[in-house]
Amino acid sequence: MTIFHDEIEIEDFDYDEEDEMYYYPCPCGDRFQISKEELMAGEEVATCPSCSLVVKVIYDLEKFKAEYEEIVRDDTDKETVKV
C-alpha cells in the first residue's frame, strides 16, 4: 500500500515538452515527476528522485488520451499545411 504525501490535479503540474514529463514541486527542494508515457499507461503515482515523497496524480486517463490524441492530430494536420 502506497502512502501518499499529497493528491494533485494534472493540470496543476508544469508540462515539460522536450522531456515529456510532467513536474510538481517536492518539499525536499526537487520535484516530483511522472512521464506521458507512465499517464497514458495509466499511472497515477509520481516520485521524487531525491527523496522518498511520492504524490497522486488526479486525472482522467480516458479524457488525457482523447487529448493528446487531438494534439498529435493537429500536429499532423500542420505538418500537411507547412509542406
The other form holds:
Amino acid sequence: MTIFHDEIEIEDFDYDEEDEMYYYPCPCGDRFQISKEELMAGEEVATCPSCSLVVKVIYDLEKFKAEYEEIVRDDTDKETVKV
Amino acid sequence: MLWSWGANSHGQLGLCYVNEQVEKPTKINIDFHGNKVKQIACGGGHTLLLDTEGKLYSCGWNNNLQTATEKEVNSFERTWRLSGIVFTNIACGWDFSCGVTDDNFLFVWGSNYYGQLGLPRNEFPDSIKPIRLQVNACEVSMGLRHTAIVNSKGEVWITGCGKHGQLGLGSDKLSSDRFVKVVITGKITHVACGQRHTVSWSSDEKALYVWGDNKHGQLLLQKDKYPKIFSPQKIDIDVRQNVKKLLSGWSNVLLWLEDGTLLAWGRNNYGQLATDQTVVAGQRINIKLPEGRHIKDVAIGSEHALCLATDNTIWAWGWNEHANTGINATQLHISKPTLVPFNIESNFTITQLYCGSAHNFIVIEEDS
Ligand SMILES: [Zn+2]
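Next block, the form predicted in complex with its partner chain, ref. the form predicted alone:
Expanding to the full complex; the earlier chain stays at the top.
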C-alpha cells in the first residue's frame, strides 16, 4: 500500500497551461506533479521528480472530465465565431 | 566561512552547481566584500543572505522572482535591485521573500499568487519584483502560501492563503491579498507560519496563540475535535519564562525557551519530533541532546531540524532522504538527535545555522 505524504485537493495544485501539468510543493524543495492526461485517465498519485514522496490528489474524475470537455467546447465555439 | 548541504535541485546551496543533493557539509568559496554573514533565510528552493552591512545576496530557484535577481543563479549574487537599502531581518516562504529595513519597513518579492505578499491580486502580476510596503514590521514569518508579521505594538498582521484557517481571520475570510490584523488579546513577540497553520507566542500572557490546520496536532489541540480552527486559540502550556525561538516546519513546531528547554509537537512520521515513540496530538516532546549538552541555536526545515550545541557540535533529526540532516542518507528517518559528522579545527566555532525545506547552512568563524 502506498503511504501518502499528504492528500491534496486538485484546486490547491498550481496548473501550468503550457505543459498541462499540475504542481504542488514537496518538502524536498521540488514539486509534486501530475499531468492533466494522467488525471483524465483516473490517476490520483502525484510524484516528485527529486524524491520518493507521493501525494494523493483529491478530485472528482467525472467532474474533472466534464470541466475540460466544456473548456474544449468553449474554445471550439470561439474559433467558429472568429471565422 | 559558510558551509552548506542538503537538496540542491535549483542551486540553493550556493555552491556554484546544481545537483540532486549534497550529502556532507561543503565549504562555499565566497567573499562578501570582507563582510561577515549576519543572517540567512531559506525558502523551498532558494536562499537569501544578509551581510553585516545589511546588504542582500541570493541564489537558487527563481521561477517566481523569489531571489530578486535577474536570472536564476547557483552561487550567491548581490541583489543589485535592492542596493542602497539596509536590511536588518529577512525571511523566505516557499517561493516568496521579504526583508525588513533598518527603518522597519517591509520589502516583499516573489510569488503573490495567493496574495501572500499583501498586494492586491487584481493590480499586480502573480510574480513580483521587490516592492516596499507601508507596513511596520518587527518580526516576520513566511509559510507555504501565507505571511505573518508582528509590528512594534505586538500585533499580528497576516495575508495570503487561508483555506485551512491559517490566516486566523474567521471562517468567512479564507484568503487575503493585503495585510489584515488578527484579533488577539495578548501582545505577540514571536510568530511562525507552517504549511497550513500559524503559531505565535504572547510574552505578556506567556501563552501560545494558534490557528489553521491541526491535521497532525501541530496546534497542540486534539485532532478529531479540532481538525482546523479559523480564529486564534489561546493555549497555556504552563511555561513561565521567555521564548528564545518559535519555529515551524510544515506540520511540526519547535519552541526553544530561555532556560534551554526545547519543546516539540505535531507530526512525527519521519522523526520530526526526535522520538520514535508514538506521539498523540496535544503531546509535547521535550527534546534533549545526549550527555546533557546545552543548546546554542536551533533551526527547522520542512520535515527535519538542526541543533547547535555549545560544545561546537551539530545534532539533527527528522526526514533524511536528501541527506538533509547531513547524516548518511541510507537512514531515511532520524528519530533521535544524532551527531552530524563534521570536522572542525579547534580554533574555529560554529556561530549560526539555518534550514530551508531540505537544505542547510552553517557559519563558522575563527576564534579571535
Ligand atoms: Zn520531493
